[in-house]
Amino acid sequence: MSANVPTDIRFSFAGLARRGGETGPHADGWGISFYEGRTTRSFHEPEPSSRSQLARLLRDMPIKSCIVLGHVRRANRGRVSLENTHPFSRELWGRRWTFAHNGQLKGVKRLELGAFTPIGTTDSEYAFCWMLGRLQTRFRTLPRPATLDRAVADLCAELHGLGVFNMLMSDSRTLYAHCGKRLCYLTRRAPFGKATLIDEDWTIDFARETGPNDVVTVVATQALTRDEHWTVVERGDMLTLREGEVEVLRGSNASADAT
């Protein structure tokens, strides 16, 4: 989620958590990170989110944030364990970076790492460390947003060639979302209406929950609600989200101007 005002994600998280072992097969761990300034509050468990007491607690706890990353895992590389549970995080340029990934990246561990070392054994965390190492080598300090957008898009394009690279990543300023196979997003702004989750019997009237100037965008592998229009992202494209507003960097020309 990316929003222009601190927003709680309980509604969307309730649907996502059900997909962790109940309405979906991703039963090998879950995690969620809420940004507060340049750092995060993060919660992880190597068990199904659909059966987690902690996940139920977070569903009822209105933690508000402008950027949130959530992930439910289906293990294919690396054992089911806490260290292999997304989102992963590292510090770069005095900011907390977080990263979550679905898919497989053949040969990614042959790429040379820089200063960042994986704790676990997933190809996902390895790719994250490789990306941060490349960014650190290229830029001594945090670059301006447009410059960083192009650099991240270039790195995503390289990893896209290794397999399925469905990715979320943030530096506390921007939320990046790359489509390796399947991704969609939804932007809510005035006039707000009602929405109903696909995975749970829960309907909410956002007109009662939001202000007239609020902008909130939710990105997911598959649509979370049944009565709203979700925009499908093309394979190879990358989204940049700042304060709820979305720009698309096209995969065939990722370094070109956003459209």
The other form holds:
Protein chains: 2
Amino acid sequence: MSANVPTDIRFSFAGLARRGGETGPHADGWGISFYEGRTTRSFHEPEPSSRSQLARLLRDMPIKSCIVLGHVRRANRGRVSLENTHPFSRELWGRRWTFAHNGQLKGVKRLELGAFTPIGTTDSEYAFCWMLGRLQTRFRTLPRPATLDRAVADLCAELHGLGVFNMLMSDSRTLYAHCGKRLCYLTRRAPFGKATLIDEDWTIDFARETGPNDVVTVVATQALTRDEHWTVVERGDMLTLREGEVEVLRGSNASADAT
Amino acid sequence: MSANVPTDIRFSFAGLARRGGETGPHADGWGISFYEGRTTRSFHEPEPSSRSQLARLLRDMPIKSCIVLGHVRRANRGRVSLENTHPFSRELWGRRWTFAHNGQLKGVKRLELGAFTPIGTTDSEYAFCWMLGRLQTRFRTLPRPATLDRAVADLCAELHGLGVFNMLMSDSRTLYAHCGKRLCYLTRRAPFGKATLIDEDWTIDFARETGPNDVVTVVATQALTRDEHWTVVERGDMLTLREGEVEVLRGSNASADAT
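Switching conditions: you have the form predicted on its own, so give me the form predicted together with a further copy of the same chain.
Below is the whole assembly, all chains and molecules, this chain first.
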């Protein structure tokens, strides 16, 4: 989620949490990071979110944030453990970066790392460490948004060449979302309407929950609501989200697919 | 806490959490990190632990761990915010390091940093980043415990010279505790007895909760229980704790005090 005002994500999280072992097969851990300033409140468990006491508490706690990253895991590379539970996080340029990924990346561990070292054994965390190492080598301090966007998109394009790189990443300012296989998004702004979760019997009237100037975008692998229009992202494209507004950076692979 | 078997800390945490704004004045945030492998489950809030819904859940959730670091904050340098809430954490050598501190360090921000940059504005996080930068420069990979212990003790001694450096730090293998002003510890092992919290009306019979070979050490600024013998640490000394066993590294300042 990316929003222009601190927004609580209880509605979307309720849907996602059920996919963690109940309405979906992603029962090998879950995690969520809520940005607050340049750091996050983060919660991780290597157990199914659908049966978690902590996830239940978060469904009830209105933590408000402008950027939230959530993930439910279905393990392929790397055993089920806390160390392998997304979102991963590292500090770079005095900001906490977070990263979540679905997919497999063939040969990613042959890429040379910089100063960031994986704690666990997933392809995903390795890819994250590689990306941050490259960014740190290239820029001494946080670059301007457009410059960083381009650099991140280039790194995504390299990883996209190795397999499935469905990814969310944030530096506390921008939320990056790369479509490796399947990704969609939805922007809510006035006039607000109602929405019903696909994974749970919950309808919300956003007109009652939001202010007239709120802009909130939700990105997900699969649509979370049944009665709203979700935009499908092309494979190889990357989204940049700032204050709820979405920009699409076309990937070279996406163009290649289209020919 | 340091233990030789995964141990839950609900009893001690109940006492600590009340000091965060109820039986103590440390109402400006709280945090706790439970090690699991080379990473942690961490929880932080910039609000008083004594009134926290999340802290209440953790009092009930039996998270078992061999190393736990907890902190309740009374702000002096750095405003009340999530960014300034201990324990701070960073990855070094593929392990998550955590750090919590009480005290003030005059002129610490004049020390030159390495590759780790503070996210918030506290003296504490600055000192942590400085320590990790120095360790990273000196050792390419995780050194043997005795070598690392000595290096950490030397860095502690430098910081101790700047003010009050009451500190806990861990690399997932060892728990370091430095006494800047006030610190005490207690090792529980067979035969186990009963203990009663100072801050809450709770008596526990450890004979019922533990196995015969368990060794569990708790370190705190002030004793948490009223009916056990807590050992007071000398100013300038540093403890290393591994699997519940304590070793004392005498600091040069401590010797100076004693003359």
